[in-house]
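The chain that follows stands alone, in the form predicted alone, written as structure tokens.
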Amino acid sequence: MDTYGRLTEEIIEELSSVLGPGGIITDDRDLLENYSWDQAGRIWGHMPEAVVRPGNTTQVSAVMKIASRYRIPVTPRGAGSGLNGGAVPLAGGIVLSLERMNAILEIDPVNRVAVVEPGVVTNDLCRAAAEKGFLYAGYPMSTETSYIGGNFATNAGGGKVVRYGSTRRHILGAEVVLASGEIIELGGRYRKDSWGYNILQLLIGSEGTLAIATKLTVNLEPKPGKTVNLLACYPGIEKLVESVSKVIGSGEKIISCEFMDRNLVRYTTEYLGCRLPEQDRSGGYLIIQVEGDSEEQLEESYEKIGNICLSCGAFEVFVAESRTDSAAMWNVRQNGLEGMRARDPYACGSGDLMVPLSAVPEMLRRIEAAGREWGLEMGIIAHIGDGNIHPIPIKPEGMTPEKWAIYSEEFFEALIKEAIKLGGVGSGEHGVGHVKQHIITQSKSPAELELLRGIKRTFDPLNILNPGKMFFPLGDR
């Protein structure tokens, strides 16, 4: 059982001297509460004793040295946009917020990289890269709210994964602070190496349990050529999912292939005050973004993709003829969770299931069957081109929020077991946090768990970095 130190006045004074004015919050309960929960919901939250807001790597290092000396637990935090309680300070102690470390330090066109601090909002990096003629392609759908550091921590993905891959593919280097306070440099401005164990790749997706990233070197892609967005309307899901593998395997340059079901579109368009074409008839939609090197090639590509969709049961395929048309359809997709939560503030978006593309039709059938069995209405969105499915169930009328928090996670546990049976995993991008902890530990073999816990012991022997997350319940290492 881990025994942690408490923050005394002396320790708080020591932290304050390191961080300077405004660098620490200890006595404002309302402010502290803002850092006690993430988008998993307040019911999963836990109050910190203090919040520290360092402005540079040296201050992060100093905080960790103090925390290590007195064995104070530290929970790193980005934007708090996570959905599985990864930024919740389960053991109390210190929340280390990276919000002040928000500078884009460099756009390097020669090496085709950007160097950023972890508190940079993802969309700010996307805009800065675009101004220099590049694309940052590793972003999730929460591009307007998430931080680059949070994307690093969860290996976030998004609508362009089918073409460009997830965050892991786009992190080339990192400066990180260990639990001891030591600073190390990993990777660099190069794209391959065979130079020992790749610690950088181990840290990507580790949810702040092994180290804290304080500077990241990210890959930039050339801007895509000419693109167009298609909106394919289907009477139901069965026909729709048959299209996906044919679209992806068409040989055309597919940048995105996204799915929205009827319920999600209905509630999200009500929330946004808009409508999609054929909304009353459609049981589901595909948004497909196609790239071409010329107008002629682009037209040939989207006609081919449109015909594939029609041959697989789509009753209409619309081609966005302007940026306004494209923005309208993507706005519904990007605001899907918000739309469902406008219908029900307790709508649960914590679960994202990952299965092989070939298993998507069966997984969607199992999700719908489970929804009926559990008596749940839901909406579904998906990065369907790479097999990442997001069911969003709504709290049944009359169920208390406390009961719903447990019931919804039991429902996701049932779905995750089905995803694993189909050769998948319990999350493609949302991560584990502490909400999904009991599920992931059931899915791993004893031998693998021992290896994972050994890694944690090596990086963090005092178990002070984000304790109680992923494979490590509080007091169990």
Ligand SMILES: Cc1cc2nc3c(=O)[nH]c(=O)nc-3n(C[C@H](O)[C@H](O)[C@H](O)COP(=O)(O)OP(=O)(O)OC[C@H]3O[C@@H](n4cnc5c(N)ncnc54)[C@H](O)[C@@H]3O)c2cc1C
The other form holds:
Amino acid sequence: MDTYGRLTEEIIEELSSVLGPGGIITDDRDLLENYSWDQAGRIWGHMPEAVVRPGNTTQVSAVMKIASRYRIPVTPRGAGSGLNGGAVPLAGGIVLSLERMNAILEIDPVNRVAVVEPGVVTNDLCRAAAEKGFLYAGYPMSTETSYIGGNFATNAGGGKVVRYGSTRRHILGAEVVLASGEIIELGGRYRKDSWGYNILQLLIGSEGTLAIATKLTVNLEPKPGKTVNLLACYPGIEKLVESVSKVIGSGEKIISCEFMDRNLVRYTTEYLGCRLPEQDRSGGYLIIQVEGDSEEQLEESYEKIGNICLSCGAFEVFVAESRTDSAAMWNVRQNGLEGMRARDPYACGSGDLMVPLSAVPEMLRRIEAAGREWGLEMGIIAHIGDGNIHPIPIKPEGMTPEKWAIYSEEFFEALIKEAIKLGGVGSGEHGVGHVKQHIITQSKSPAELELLRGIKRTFDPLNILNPGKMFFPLGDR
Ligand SMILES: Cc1cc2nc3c(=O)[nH]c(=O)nc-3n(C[C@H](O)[C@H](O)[C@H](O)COP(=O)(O)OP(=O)(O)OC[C@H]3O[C@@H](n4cnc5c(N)ncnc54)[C@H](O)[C@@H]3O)c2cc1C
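Switch from the form predicted alone, shown above, to the form predicted together with this ligand and output its structure.
In what comes next, the whole complex appears, and the chain from above leads the way.
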């Protein structure tokens, strides 16, 4: 069993001397509380003893050297928008917030990369890239809050994965600080690498359990040509899912293919005070973003996609005529979780089933059947073109929040088992954190778990980096 040190006055003084004024929070309980939970909900939270807010890599390294010396657990934190308790300091100790390291250091048009600090908000990077005529293709639905460092650490997906892949595909290089405090550089401004093992790729999606990202070099795509958003309305889900593989396989340039069901649209439009077209008749919607090189070609493309949808049972396909129309449909999609939480603050957003595209219809059937069996009302939202489905159940009336935290996760555990039977996996993009830890460990073979533990021991022999997350146990206090 690991035994962690406690933060003494002397250690706090040492930390303060490297971090300077404003760099450390220890006494203000209200402030500390803000860093004790993430979007999994307060119920999964845990108080830190201190929050450190380094302003540069040297300070991150100095904090890790001190933490290693006294064996203090350190939980890296981005914006805290994670849905599985990844940024929660389960063992207390230090939360290391990257919020002050938020500079876009460079946009390099020749190499088509941006170099950024980890605390840059994803959407700020998208905007800065667009101003220079590029696209940063990361687009989680939390784009206006999440940080690029958090996207790196969770291998975030989102609304453009169909075309551009998840964060793994966008990261070319990183500067990271190891548990020992050592700083290493991985990758760079190049796009091919067969120079041995790829540690950079290993760190993407490692949820702060192996290293802390302090600088990232990201790929920029050429800005897409002309785009248009379609809103296809279907009477029910069965018909809708038939269209998806046909749309994706159409040969047209599809940037996004997203799904929202009736319940989710109802609660989200009520929350936002808006309406989508044909809301009374629609059992589900697809938002499809299509790209074309010219107006004419775009028109041909979206007509073809619209016809595919109509031939698969859509009763109406709307073409967004303006930016406002596009923004209205994407606003509902982006606010799906908030909409469900306006209906019930305990609506659970951690569900993140991932199945092969061919298994999406069956997975949706099983989700609906399970919802009935477990007596749950839910909304469903999906990056359906990727096969990534988020059921968002709400707490049954009268159930305590404590019981609900367990019940909802048992519900997801049952669904994850179904996803695995269908050839999928337990999470497409939200990761493991501590909420899903017991499930992932069940789904790995003993041999794979041993390899994973060996990797953790190599990077973090004292088990101080984000302990109790993913496959790794919590040390003893
Ligand atoms: C409304 C809503 C919509 C969402 N939509 C999507 C979506 O479409 N796609 C998707 O993938 N996710 C989505 N998420 C989940 C979440 O936004 C992502 O997982 C995001 O990448 C987390 O970023 P963050 O900065 O908030 O990280 P945090 O939540 O702060 O941290 C997440 C994990 O990363 C680690 N970490 C953070 N920064 C670093 C760093 N610099 N170095 C090392 N480790 C670090 C933390 O320790 C933690 O384990 C959504 C969440 C919400 C609330």
